[in-house]
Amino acid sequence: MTDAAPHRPEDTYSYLGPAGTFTEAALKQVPEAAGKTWRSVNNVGEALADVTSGRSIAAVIAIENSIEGGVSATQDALATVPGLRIIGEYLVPVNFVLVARHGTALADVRTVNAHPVAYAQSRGWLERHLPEHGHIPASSNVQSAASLFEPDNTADAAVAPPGITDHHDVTVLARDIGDNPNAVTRFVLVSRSRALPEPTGADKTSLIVELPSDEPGALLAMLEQFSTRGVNLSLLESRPIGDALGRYRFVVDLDGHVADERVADALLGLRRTSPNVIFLGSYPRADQREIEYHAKYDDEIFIEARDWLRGLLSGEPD
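Can you give just this one chain, in the form predicted on its own?
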């Protein structure tokens, strides 16, 4: 496990660095990445470019937070960068510490370095304990602490991950400053592989779907493709397409695997009605929770219905 070059693409995994970020914590959960080269990158675009160019075999990127919702930069990138598939997901509990250079006390803090997402998740604590503080955005949670030692730095403290002291010589001024102790960030492993992970019964499928037109009932028609087949949605978020005002695509996570008959039938319905359906992948759920659904949506029900129709078309006797 190293960021050093040279490296072989088939043994390289990209992640939002530097070392010590929550993304690196997610990468540590990927069994295939153990003992391989880990390449630190600066943003989601660079991580996905590594994958599409073949520089890395896969990349770990944040896609959803339990407090802030979907990560828009990731959602937009997956909608516009072709040839990518999600092959796994990983959950990382998120909390933060406030750190500073040695000799700094909490009462000395006037300005805080923080990644915008980290700042949003710790803002309540900061406003209670540092009501007059200012905020300087950082490119990552680790960089917020590292920048305290840069010559042009004007911040007194930084919001950082709990393990930051393993990477930088800082003093911890306060622990557990996150406003929600149950905050979790969901990460996905993205590759160019077209091979689908085998169904486990505890799976998730991710899609990006465009509505056929901006008219009353268009969204309802899309949602009915899932509801009439007993497919539960665990995520539904809209993102602007960008070609005209009022044009949106929908990021969808649903319970089940594309190999499940109910899910496959729903995707066929979407493909008939939507001008653009991007299949991002079917993969095991990080929480390993088995999908529950009504027996009337069992695979056998869909298979029997197709056999019945085939018999009608071929003239088989009743």
Contents of the next structure:
There are 4 protein chains.
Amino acid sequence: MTDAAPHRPEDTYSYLGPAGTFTEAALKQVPEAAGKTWRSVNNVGEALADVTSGRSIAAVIAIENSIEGGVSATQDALATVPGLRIIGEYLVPVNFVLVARHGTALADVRTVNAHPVAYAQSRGWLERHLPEHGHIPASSNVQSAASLFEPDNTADAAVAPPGITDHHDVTVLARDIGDNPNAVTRFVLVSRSRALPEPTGADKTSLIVELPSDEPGALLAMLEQFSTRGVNLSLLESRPIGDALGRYRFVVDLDGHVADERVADALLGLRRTSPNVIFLGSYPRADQREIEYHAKYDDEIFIEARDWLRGLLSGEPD
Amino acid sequence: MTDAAPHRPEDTYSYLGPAGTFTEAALKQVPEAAGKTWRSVNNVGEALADVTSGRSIAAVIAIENSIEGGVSATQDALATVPGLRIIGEYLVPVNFVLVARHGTALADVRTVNAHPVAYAQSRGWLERHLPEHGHIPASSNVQSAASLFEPDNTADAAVAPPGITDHHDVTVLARDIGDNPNAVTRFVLVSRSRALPEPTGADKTSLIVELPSDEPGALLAMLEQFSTRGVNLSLLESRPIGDALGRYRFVVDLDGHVADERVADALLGLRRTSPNVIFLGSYPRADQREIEYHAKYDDEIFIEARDWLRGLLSGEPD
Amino acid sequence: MTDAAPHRPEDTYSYLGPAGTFTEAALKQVPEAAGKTWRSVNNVGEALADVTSGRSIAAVIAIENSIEGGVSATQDALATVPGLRIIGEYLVPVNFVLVARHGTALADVRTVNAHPVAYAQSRGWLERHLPEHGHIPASSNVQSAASLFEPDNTADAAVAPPGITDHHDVTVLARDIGDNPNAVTRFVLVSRSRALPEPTGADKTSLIVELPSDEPGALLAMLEQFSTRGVNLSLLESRPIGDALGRYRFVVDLDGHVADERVADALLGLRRTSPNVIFLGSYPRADQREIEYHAKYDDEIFIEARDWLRGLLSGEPD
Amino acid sequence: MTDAAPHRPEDTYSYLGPAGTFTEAALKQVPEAAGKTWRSVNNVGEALADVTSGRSIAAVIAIENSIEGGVSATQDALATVPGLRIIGEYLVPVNFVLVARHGTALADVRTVNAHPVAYAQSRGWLERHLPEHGHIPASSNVQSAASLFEPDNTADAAVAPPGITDHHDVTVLARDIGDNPNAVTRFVLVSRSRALPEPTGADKTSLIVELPSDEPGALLAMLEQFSTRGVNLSLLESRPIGDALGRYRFVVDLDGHVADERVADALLGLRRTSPNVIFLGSYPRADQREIEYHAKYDDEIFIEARDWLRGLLSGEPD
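Shown: the form predicted on its own; wanted: the form predicted in complex with another copy of the chain:
Next comes the full complex, and the chain you just saw is listed first.
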């Protein structure tokens, strides 16, 4: 877990650091990364650049938060950086502690360092317990605590992840200060690998789909590609394409693996009707919940139909 | 055109006779039947039995009338007799003449022989010109005229096709007595052949589709199988399955040939979702009107999508 | 039950006669017709003309048969004769007996009188028991038996309804000769009344809907008007409009009463999108089966939504 | 335009300040705010709290950016703060300048103050011209420049809106440093008023719609509520409800005014099928583009259908 060893890209995993972030907590869940080099980077763009350039074999990035929604920077990067594939998914419960330099009491706190997202998610607690506090935005959930020890620091406390005490010599003024106790962030492991993870029966497939801009019913038509094959969506988010107001692409997570016939057929339908479909990968779900679907969408139903059609076309007797 | 020659099934075409019927007029449009044996039968069931038993190579049967709608007997026979294929389509304008034995004047007519369908289609004329007439149902459009010469006949005139004078020594009391001058009947040529007629760009495909009985939106779902592939329907008729009120199968004619990718894909979708799909054939349209469809449903779009999916599944680079 | 009494239209019910037909069996089920004048007519057109002209207060006509499907003549008449309303529905089991003049045995039968529909429905039995028989078409199910006593009759037996022995002095050669023991015909009572029968919770609404001819997805759009309000269809039949091949109107029976909010709202949607909607009536179902639908389509849901919208438009506080 | 005067809520407009922000540029477009008190606040929450508490008559807030997408904080606030209505919409082109204290040259710049969103939108320019720069996050686009004059400041330059020179004594090192020259932000004016702005023919209606969580086709069904009334959507964004992953509400902008019949009817359909619909207002579009829709969705079509239905229900003759 250090960069001191000679750099071996195939043994390196990039993540949004520094050590102690929620992203690092996600990386700890990746079995194949255990004992390898973990490379801390400053933002999603750097993490993905490591992967595309071959500097790392894979990167862990946050893709969705149960409170904040989709992580726009990740969604937009996956839509525009070619050659990436999601090969794993991990869930990290999100909660926060309020920390300070030793000797500081809660009553002493006037100003709080916090990443804007962490601040938003613990604001209720802060307003109840520190109604007069000021906020200084930090560039990460770990930097907020690290800054307490910097020369130009003016804050008295910091909002940080629970694991912060492993990395910084701070005292914990309060635990579980997040406003929503069930908050969770979803992370994905991204690589350049073309090989698909094996279907497990509890898989997810991620896509980015652009809609034809001149057709009013285009979104409806896209959704029908899924519904007519019994494919359920667990995520559908719009993102602006960015060239003009009113033009969107959609980030889609669906239940199932591209090796499932119903998913493959839905992808064919999408590919035909969308100006641009990006396949981001099929991979095991973090929650390992088995996909349920109606028996009429079983693989054998699709295979039997193709056999029947082949018979018609070849002129075989029924 | 006689049954006297030794019977050769491969040279025999069955049709609803006798000579002079509209069905014979349709058979005259079949190029491959020219100079072959034409076998007159009494009803659709006999015509199809000739084909399934191998007694005839093919049969011409009426399938739809612009006034009366689908011919139920034909639709039900095609739904229940296995092994049949439609290989051609023909349109015959439908009009009628009023004929009588020589010496009869229009003013003398009290009672009219007419097949019930012909009677229905010329009833407006008859009620205007013969307000007091009685009607005796005939078993065919030719038998109505033939009956005038039978010993127990009590009719004075008969409703018959224009060609009746080629076959019976009658006088024409009035022409064009049909109430709708644009009436037309559609006939099909039915065989046991498994070989599909070549696509021409102006083709029609006929199906019979049963719907799952326990799903309220089943018809909607069936229609979406066509609409999501840009396949237009030229005919959609419901027919009772016959085992209980409220259970239906659908007779469908669609624009295109099963060798067209968009049609083939729609058939796959139908086969998967319907408990029973009967493929009745793909064949050139009688009106030779070229099929129009949006470029996004071109064959190459389907082929490209399959290639893309195959690449994903095989792990090839994009 | 006689025409001898002075004619009182408000006490007269027309039906397809003569006495002994299945239509008469349906009329016997109409409570309000008991003890009134029953007027036998020759066809659906006459029956409806009696109603529109005011000669009768109502008429009973066959509308659908579980084997043959919709009765085209009835459907087309309801589509084109203005001012009619269905006010009741009745089911009559359809089976047949084979009858003959006294002294005739089954083995003597060479030729059979039968209405074409009755013949089609008992043909299996006839071919098994009388493989050599000939068929003479009759103009009604009662006329087939009556003809046995006419001077020019050449038939030995007749296919007729079970009640025929009440009206004609015939001997029954065989009972239950219909090929389908569950066959049933649906009849409706038609009047000019504008008053709607009270909702019973087990109602049916009948419509005839024409589709805009230039829109490919028009049928799909029509069906969505029902499905988005949770309205189930028990009948959907296409009928040619008759002016050209490929132009259809649809005969629709739906579950519920126009006084039900979900039905009323679906009718609004249809009226807006169809060039022609004919409301044929809301009336109690013959089978008295209570209509089931999802609670989200309850009347109060519709009423609450209208109240909410009215509040928005009037500027009331929420 | 000062807080010095006695506070009169009905003359006060809140906005995300300080003076010089893009939000102030939007407020300058609001005719009714001219000459009134403009109250600068620190975030969207404060702005909306001013409105709900009655401290201000209205507030201007950013709702969507052509690059970044919907402003989550605004969307979530509108979904959860009751009693708010959008009454106007304004578009502000978004571009940036790089500013510094007098005497600083571009070559001197090591570290840049910038609000994270501004930084993301000018990062391409910064990486090309200042490849070695560091970034200090600022809490607003104006604070970035103001910080240059604070005692603990360590930055050499700031990314700021073009109007910054009206408020701070800085020198402009570079203009138009935004990566997308067409970037634009959409602002809305929010009040507590229940009165609806008059329809102009170029209106927009904003909604927040929650979907029933247990129905797979719920989004499809929601979209059909619009498509079956010819109502076009200009915005559809999902936002997590926040209580669990996979639960979403949708932010919808549609073409038209709730006083338009087709819009009103779509709202009725939504209200019936959604567990929660928040009506955020109907108001004139900033771009003044007239709404186009098919004539079959004209107001009179809806009115005529209601009249027809009323006639049916009341028993009037057609």
